[in-house]
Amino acid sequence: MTGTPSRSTDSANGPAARRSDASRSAILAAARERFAADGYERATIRAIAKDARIDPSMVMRYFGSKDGLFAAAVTLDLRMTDVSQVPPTEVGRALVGHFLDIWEANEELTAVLRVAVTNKAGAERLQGIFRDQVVPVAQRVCPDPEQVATRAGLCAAQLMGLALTRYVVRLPPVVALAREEIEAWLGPTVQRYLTAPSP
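Return the structure of the sequence above as one chain only, in the form predicted in complex with a further copy of the same chain.
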């Protein structure tokens, strides 16, 4: 998999592959899963270490503390660059679909959301994601630059509400929705929040 562990060239090859990389990534994967399923407090270092089949003290050695582990495990990239390529009237629907993709691809967003609710650092992480990744996208579709933040916030409220009810609280009617239904219902909403004239 890793091919050459690169003992020789260390200069431009990134941070020098270590023998423990397998353990590191096993811990990170287990951590993501536990944080997503249990939230911050109930995702214990001991449980994560057990999932990764490793000693809890190794988690501490590699990541310093539980906070450090969370910071290392949850680095979220929404990959929202291609929004300018869809027709302007379909931006809402495309964004809804994109978020559904991300939400179902892995558990990182669920982890962020769950942790953000009970942990201050988690909430700040989510605020940062919104500021650095959501607002800039809204900036490209939104007419009035003064309203960008507000409109992005409205979209976030709608999309995170969907995620909350569908993936976390699991309200039965929201869980039962098909992908196309979600796009058809929420697409126009997001579209309006982004582009409609201010009411």
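Next block: the form predicted on its own, after the form predicted in complex with a further copy of the same chain:
The text that comes after this line covers the one chain and nothing more.
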């Protein structure tokens, strides 16, 4: 008969599927908060499940392991600046400003940085984020295609160093810097990494 939903359509869109989606969303939200608060090592599946009001076995069913959960929880889009719209001499400052926006608005990125310092899974996730989203920016402005990875890595070192000291360690002199001061100090350095002649 026409117009009658199939069993597979029912199962894909019905109450069970909606509960599954809601459960996954609750687990991911709880995981992000727990990883940010406790770091990777101290955060436990049991605590995350409790925060999500779900049985721990369901966490394992959906994500397989704590590493799997972490990887799923910290999938991030840095919403990189379109440098084609930025004057070539201002790309460094634009990137610093963009990253300040991201770090101050996105606790997940801070959580990734905390975990990356002590955990291989966290380090690999952060490497992937910068490889996939920062390297393409360097490719657009770097004068030597063979140096793109090196220059992007130097930019990442500068930006992650800022994030570590300002948002994780909270080093008082760095925390005290106004946004304009950070852009003025770091912008030219990042610009040099991107476009200056090779030393």
